[in-house]
Every structure is written in structure tokens, then in C-alpha cells.
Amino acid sequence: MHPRFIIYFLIGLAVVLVPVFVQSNYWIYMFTMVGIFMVLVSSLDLAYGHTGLVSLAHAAFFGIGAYSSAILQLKLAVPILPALLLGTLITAIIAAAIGWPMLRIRGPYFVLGTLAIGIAIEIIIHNWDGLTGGVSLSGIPMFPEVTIFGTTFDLSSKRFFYYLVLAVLVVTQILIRRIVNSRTGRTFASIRENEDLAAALGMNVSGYKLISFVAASTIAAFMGGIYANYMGAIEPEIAGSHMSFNLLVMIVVGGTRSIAGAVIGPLLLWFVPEFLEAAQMYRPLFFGAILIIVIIFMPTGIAGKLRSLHPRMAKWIP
């Protein structure tokens, strides 16, 4: 058996057994949240790393998914699972409606456009009190208890959400790998490397960019619905441009087009500052210092730098 497989298996086993050996709800919460960020970073990487779309509105779709699912449950009494799926569908439609005209512009204009969209959505959520609750929307129900063969399982527990987020993370990675290794993924790469050449070769550049943008936004929206039920309350800030910027920095620091990069970025830039509570007030300085170091010394991110150290490292680091 290949040593790499054994190491991956042991890492996976350790991740699965975390709730068994860690009894503190605080640590379960920390690991669950970092898993949520890993999903968000992975989905944004589909648009940014694989297609070259620098979006500062990714958190906006995360927020729309969270609020759509929560509002369907609270105001229309829709059950949790249908609300989660409907909220994701609503966000996908909104992403397509926004992306269709936005993706026709390029470069800094696209970045500024997505920044404006993120700011606008946060303002709408904050000020539409009757629909979104304004400053905070609370009372969102968690998953109910279920009884199977006389045994009751509490699906609202922290441990259940840990495994749920872990499952979504694994499925997200598999889905993204399938996409990028397909003909569609190769088209994404062509657009990223040379959009004009891709168009000259007859590729539907706008259509494929829209597919990438909507797919990334849909994954973020689905995770937004799970986040809303996990937290029980949500605030407009989760949809803000500041959140989108943090996600983008996590990709740049961790490394694009890499599973390892999607893990390293959130661990380094969310988990570590949260763990070191004294570092909370210095988080912007920490972000800035890490970003400058990576840009100067590791332009392909930490995962990319590790891969470049030795040919074998490229095989060991996914």
C-alpha cells in the first residue's frame, strides 16, 4: 500500500473521530466553523482559481442563501430541508441574473462591480427590516430530532452539524474535482489563461464564465442555509464585502487550484486568530502581514510553494 494513501487515510480518520475524543462544544464549534470556511474558499476558488474571476460578492450569495432559507422557515413555515434547497435555488437564480450582465465586463471593472453588488446586498439585508429582521434574524430552528428503531438522534447537536459540514466539504471537493477535470473545467482554464484566445477558438466565454460563477455561488448559498440553522441567528455582516475579501485572502494565502490551499487558508487566517483570543484585535495586522509575505515570497500560495520545493511534494500535496 502506498505511504501517501496511508497518510491520507490516517488524516481522514482523525478528522472523523474528532467529536469522539473532543468533548468540548467550543472546540466542536471551532472545527465546524473552519469547515464552513473551507467550503466557501473551495467554492470561490472554482471561480477565482480555475476561471480567473476575481469576485468580491461571494459572501453576498452566502448571505442570500442563509437569509432565504431562514425566512422560508420563519415566515412561511417551510420545513428545514425544502427551505434549504429552495433557498439555494433562489440564490442560484439571483446569481445568474446578476452574473449575466456583470460577466461581460473584465478586469478591475468586474472586481469593482462585484464589490458594489456585495455592498448593496448587505445594505438591503440590513435595512429591509420587515423581511430580514434588520440587524439580526434570530429564532431559526435547527434540525429536529428523529427516532429510528426506538433510538432518538438529536440532529440539532453540535456534533451532528460537524459531520454535516464535513460531508458537504467532501462532496464539494469531489464535485469541484469532477468539474475541473472535465471538458468544462478545461474551458475554464482556457478562459483563465487567455480569454481572447478562448473566444477566438469559438468557445462561449460568457456562458462558461456564467456557469463557473453560478456554480460557485450555489455552493456558497447551500452552505449559507446550513450556517443559518447551525447558528440559530444571522447578521447582515455575513454577506458583506469584508467577508468576501477575507475569503479571497484565504485563497491567495493558501494557494489556488489546490485542496491543501483551501485547508491552509482558513486554518491560518480564521482558526489561528480565533484560537489566540488575544490576537483578535490584531487580526487586520495579522492578515496584512501574512498577505504581504505570501505575495512577495510565495506568489502561488503556501500550497503552491510547498509543491515547488520538490517534484515529490507536488504528488503528495493535493
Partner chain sequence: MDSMNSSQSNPILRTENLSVQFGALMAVGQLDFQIYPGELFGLIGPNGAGKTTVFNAITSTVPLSHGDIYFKGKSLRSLKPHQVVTRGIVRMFQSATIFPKIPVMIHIMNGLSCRTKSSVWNSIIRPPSFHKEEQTSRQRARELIQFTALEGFEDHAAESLSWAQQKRLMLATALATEPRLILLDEPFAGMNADEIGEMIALIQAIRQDGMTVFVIDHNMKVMQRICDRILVLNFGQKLTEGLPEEVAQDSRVIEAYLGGD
Contents of the next structure:
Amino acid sequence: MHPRFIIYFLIGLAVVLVPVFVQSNYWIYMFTMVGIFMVLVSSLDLAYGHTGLVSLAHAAFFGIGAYSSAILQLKLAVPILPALLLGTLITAIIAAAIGWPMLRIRGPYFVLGTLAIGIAIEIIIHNWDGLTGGVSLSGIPMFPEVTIFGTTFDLSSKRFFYYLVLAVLVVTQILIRRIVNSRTGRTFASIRENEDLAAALGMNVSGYKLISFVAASTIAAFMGGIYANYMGAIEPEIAGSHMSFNLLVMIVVGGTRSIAGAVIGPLLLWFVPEFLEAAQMYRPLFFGAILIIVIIFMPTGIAGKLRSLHPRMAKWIP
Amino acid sequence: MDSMNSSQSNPILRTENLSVQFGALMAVGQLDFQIYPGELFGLIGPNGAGKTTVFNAITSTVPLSHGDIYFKGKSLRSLKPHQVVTRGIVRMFQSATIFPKIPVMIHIMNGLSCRTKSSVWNSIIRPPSFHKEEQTSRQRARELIQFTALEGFEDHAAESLSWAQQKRLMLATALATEPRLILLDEPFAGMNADEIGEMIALIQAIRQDGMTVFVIDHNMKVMQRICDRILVLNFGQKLTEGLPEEVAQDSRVIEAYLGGD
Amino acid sequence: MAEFLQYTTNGLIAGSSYGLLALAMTLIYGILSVPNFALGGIYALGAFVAFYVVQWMGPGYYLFSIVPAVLIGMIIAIVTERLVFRPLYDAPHAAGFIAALGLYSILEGSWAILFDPTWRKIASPYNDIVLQLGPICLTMQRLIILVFCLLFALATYYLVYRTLTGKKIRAASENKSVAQLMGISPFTTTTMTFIVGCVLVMIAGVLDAPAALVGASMGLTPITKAFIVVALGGLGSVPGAIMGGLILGLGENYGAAYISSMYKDLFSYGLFIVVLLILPNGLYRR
Ligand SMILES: Nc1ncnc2c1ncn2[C@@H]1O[C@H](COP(=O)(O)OP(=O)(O)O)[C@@H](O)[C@H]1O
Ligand SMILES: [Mg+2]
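Having seen the form predicted on its own, please provide the structure of the form predicted together with the partner chain.
The next block holds the full complex; its first chain is the one shown before.
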């Protein structure tokens, strides 16, 4: 076996064994949160990195997914799994309804439009308190305990969620790889590189932008649904433009179109501020500074920079 | 070639009173012309005459102010640019317009996209038909790479090619869309004599396969050599139209060219 | 009718401040094709300058705070343009925009650390003078906002359309390479435009401060709305920015009065989205 794959295997093994060696629930929680960000960043990469759509509304779909699944459970007593799937479907439909007219807007207007939509959705969630609980929606059911072959698993435990998020992350990456390495993905790349030429070669530019946008939003929505059950309470801020901005920072800093980028970005921007003292206060400063440094000195992000150091590095970094 | 024969069949492309206006500027005015299947039709005229605008109108990239365009008897009006390609018309842009970072092989496969079907679901589930389509796409792309003499560059980014190679890459990508009519906007611009020769050979080869070619260029000598018929445009208006030797001797054409450049 | 006049006045006051911010944004957009979000952080700095001038020198010096604000605005314009935007001059526009967001984040974070993250009020002497103009009631401070914003907007208009500097700015924003051929240095023009933009935003911060709460993140909402105005008015268009600002201010206040005040902010974002969909290139074409 190639040494490269041995390394990948060891990293994978370490990731799988984290909950065995890490006893502190706090750290499991931290890793789970990073995993959630990795899923969001990976899905944003489909729209931003692969298709060239700079969206400041990505968190909005994470939020809508979380809220619709939670509301289905709380108000209509839908069981968790169907609620999760239905909530994701609802969000996909909302994303398509928003994306269909928006995506015909080009360039800076599209970015501004997504910003406005992100802010508007946060305001709506905040003010529609009859449905969304206003400043916070709490009491979202925990996952139940299940007994299989006489063994009882507590699905509401921090460890279970760690593996759940890990599984979602792996599936997301596989989905994205498959989409990207196909006719659809080549169309995304064409749109990113030159929209006019793509249309002149017979590609349905707005149609494929919509596919990319909705696919990215759907993954975010599914993650949002799981997040709602994980946390038990959600706030409108998870859908807000600040959150979307953070996701954009993570993908730009980590590096687009790269598994390593989708891992490095969230790891760096989630953990480093945690280690800084007075983390909350220094976080915006840190986020902004690292974003500017990376965008000026490493336009392809950290993963892209590492890849460009040596041809062998390019092979090693997925 | 045999323009006498072809004029008896139905035109593959026909414009009727084609007019494009940008504000007060009449970029193309009341233009009528026909192109017959298998023909190599030329469009010449000084800079700013409205030549590219004619292509833009045919490919639905600018709206028509008046008139209509018919391809194989059907109107192209109200089609989106990508739908025009599906009908069988493709264009090569004036400068080398390419996907800069995309490798040559994939670049050409992008041209095949409009003729293949594989959906998002297919790319995720990957049934046998998915792999089969990918394989035939690759095979076709390889043929076009060979045709345009780009072997050995399969994995090179498009932007790393020379100017002439980029133009050939664009030709290959355009041909991948399986057009019946191909629009070439100044395909010889910025090339040396050898490269022009290669491009002419390619154009003549695709005509052997029954392709209709509509070409814009400045180079009167080359155009005279390759075109079956030539239309001369000046200030958006048709100056004259006819066989290359007729056009070359037309005093108005000589005047427009000497006065224009 | 009296009510309507009152809402109109309120709308014009809010709109004149949006207009000034949008003017700054649109000038910089014209040159760099980058919506400079960081102006929101600079706007907050303007408000802090006013706060400290009033605290240290007394309320009587409130209007004087425009002077240090202008000077600081010039410095911050030169520094941010050199350090952040110039290295990205040739990068794709999205890079400049993302960097601007990053710079905003840095500024907001810095103000929170430097000036501690509480909200405070400014004791402007003009806050307590209430004017009754026929049926309309407003404080002197708000009249100052209206008058000064319009004055500075007119001054900028004059600068852009009647002076040599303005000619250069417009030439560079029409076509960078042609301007360069004409011997207009893109760097000095960009710096000049940044200075004008940042100074305007600092002034807007000083003017709005007494009528709002001063805090590190106070610039976020106004600058987002200025964005909207710029997009509505046509990116890069000067009259579009001023008109767009007034329209948004009026629209918001009528909307809040006659539709629902809870959704006042939603109203402007909704209006923006609707207009974008109808006119994907903004109201004014340059
Ligand atoms: N999208 C457009 N908007 C406004 N004017 C245009 C546009 N496209 C072309 N023009 C103008 O139309 C005229 C014809 O242009 P074009 O067709 O490109 O000329 P040619 O290809 O013959 O050199 C020129 O004056 C050009 O400036
Ligand atoms: Mg042309």
C-alpha cells in the first residue's frame, strides 16, 4: 500500500478513536461542533469553491433546516427521523424558491442579494415568535434510547452525536466528490471559470447554478436538523449573516475545492480562538486578521498553499 | 464551392430584417441573408461594422430590436443562448475565450455536456450508464484532441497553451457540441502564416463532414481563398454580397476598407 | 397630514445619512469594484471620536469633533487602502469583497477591545433643543444631521463633477486601463477616493452618534443599508446613491408607520430583494 494511504488510514483511525480516549464531554462537544462546521463548509464549497457562487446566506439554510425540523417535532409531534427528512425537504424547496430568481442576478448583486436574504431570514425567525419561539426555541426532543440485541444505546449521548456528525461529514464529502467528478461538476467548474462561455457551449447556466445552490443548502439543512436535536435549543443567530460570514472565512482560509481545506479551516478558526484568553472578545479580530492575511498571501487558502509548495504535496493533500 | 447547387436547397440559416440597436446606435440594421447547408459563408467589414453583433444576435446573446432569424426553418427568437446550441449552432468567440484553469481533456468534454444526459443523481449513484457515458465522452474528446493536434496536452490547463493552440482548443470544444452550423469570429487573428494554414486545413476538414461554416475575418486574402460567398458589412448595413471575386472588385468595398482602416 | 409630514421628515433625516454612507461606498465601488463593508467599522469610529471629544472637552465641542474625525478618516483611508486593498488590486473582485468583510471584523473587534463593548449615549447639546416647525417636531440634532449630510453630499458632488481630482476619479472608474493611458495613476486616484469615502463615513458617524447608541457594532446595520442603497442606485453611481438613500429612508419610515414597525428592517431588505429581481442591474445604469 502506498504510504500516503497508510497516513490517511492512521488519521482516520485517530478520528474514530477520539471518543475512546477523550473522556471529557466538553472536548467531545468541541470536536462535534467542529465536525458540524466541516459539513457546513464542505457544502458551502460546492456553491462557492466549485461553482463560484459567493453566498452570504448559507447559514440561513442551516437555520431553516434546524427550525423546520424542530418545529415539526414540537408543534406537530412528528417523530425525529421523519421530521429531520421533512425539514430538509422543506428547506430544499425554500432554497429553490429563493435561488431561482436570485441566481439570475450576476456578480456583486448576487452577493448583496444573499446578504439581504440572510439578514431577512434571521429577522423573520426572530420576529415570528408564535412559530419560532422568538429569541430561542427550546425543548427540542433528545434522541431516544434504543435497544438492539439486548444492548441499550443512548442516542442522546455526546459520543453518539460525535459519530453521527462524523458519518454525515464522510457522506457529504463522498457526495460532493461524486458530484464534482461528473458531467454536473464539470458544468459547475465551467460556470465558475466563464459563465458566458458555458452558456455559449449549451450549458444551462442558471439551471446548474440552482442545482449547486440547492444541493449545498440541502446538506446544510440536514445538518441543521441534527444540530437542533443535539443542542435541544436553537437561536435565530445560527441563521444570521455573522454565521454565514464565519463559514465563508473558514472556506477561504482553509482553501476551496479541497478536503483538507474543509478540515483545516474549521479546525483553525474554531479551536485557536478557544485557546486565546478572553476568546469571545478577540474572536472577530482574529477572524478578520487571519482572513486578510490568507487572502493576500495565500489566495488559494492554506490547503492550496501547501499543495503548491511541492508537486508531491499536491498529491498528498486531498 | 458549388453555391449554384446549394442555393436550390433550403437555407440552413436565414435572417429577415435583422436589426440590433444599442440605445441610439444601430449596430446592425435590416440585414437579410441566407446561408445554405454545407456552405462556407464569410462576413467581412471594418472594425465596429457590427460583425460580432450579428453572431451575438444569432446566438441570442443580444436581443433583436426587429426582425427574425430562422435556423432550419424555425425561428431562434426567444431562445436562451444555451438552447441555440442544442438546436445545432455553436460559436467561437473573437479572442481566445477559454476556461483558463481547466485541463484540455475536460475542456473539450465540457463541449459534450449539452449532448450527454448524466444527471446529479446519476453522478451520485453511478449506474453502469454513467460510466458508459463518461467513457464515450472521453473517447470523443480524445478524437477531437487528435483532430486539433493537441495530443500530449490533455492534462495541461487551457491557459498554459499558446494562442494558436487555445484557438484550436476552442474549435475542438465547439465541435464537441455536435453543431450543424459553426460561427467563427476572427479565427485567424493573431496567428502567423503557418498557424493560419493549420486553421484553414481544420476548417476545410470539418466541411468534409458536412458542416456549415460562417466565418468573420479581417483578412481579405484568406477570406477570398476559403469562402464560397462573402457578405460585406459597413456601419451595420449590408454593403454587398456575392462570390469572393465579385466582392473583392466592388468599388464600395475597396472604399469602405481604405476609408475604414 | 401632519403625521405624514412628520414621517416624511423622519424619512429624509434617516435617508440623508444613508445617502452619505452610500455615497462613500459607491465612490469606492466605482474605483475598485469592491463593496467596502469595512466602512461600517470606520463609521463607528467616527461616532467614538465624537463621544470622546464630548467627554474630554465638553458638549460645546461636539461639532468640533468633525475636525479630528476628518484627520483620522484620512489616516485610516491611507492605511487600509495600502495594507488591505492594494495587494488585492488585481485579484478577483470576490477577494476584495471578502477582505473588506475581514477588515470590518477587525475594526469592530478592535473597537470592542479598545473602547470596551458597552453601548453609550452622547450628550450633544443639540439633543435637547426641540424645534417645532409647523406640524413637524424634531430635535436640533436631527436637523443638523439632515443639513450637514446634504451639505457634505453636495460638496462631494461638486468634488466629483467639478474638479480635476473628480475628473480623474470618474475616468478611473469608467475605465482603469484607459485612465492609465491618459497618465492618471490608478494608485493615487484610488487613495484619493478612499480618503474621500472614509472621511464622509467618519463625518456620518459623528453626525449620527448623538441620535443613536454608540458601540463597536453600531455600523453594521447602517452600512448594510448603504450597500442596499448603492445597489438600488446603481453600483458606482453618485446621484443614484443620494437619491437611493433618500428613497430608502422614506420607504422605511412610511413602511414602519403604515405597515408594521416590527418588520421595519425587514422592509428595506425585502424592498431590496424585490427591486433586484425586477431590475437586476439597479435603478440607474451608468
Ligand atoms: N453590448 C453592447 N452595448 C453597446 N454597444 C455595443 C455592444 N456590443 C457592440 N456594441 C457596439 O456596436 C458596434 C458594432 O460592434 P461589433 O459588432 O463588435 O463590431 P465588429 O465585430 O464588426 O468589429 C460597435 O460600435 C460597438 O461599440
Ligand atoms: Mg468583432
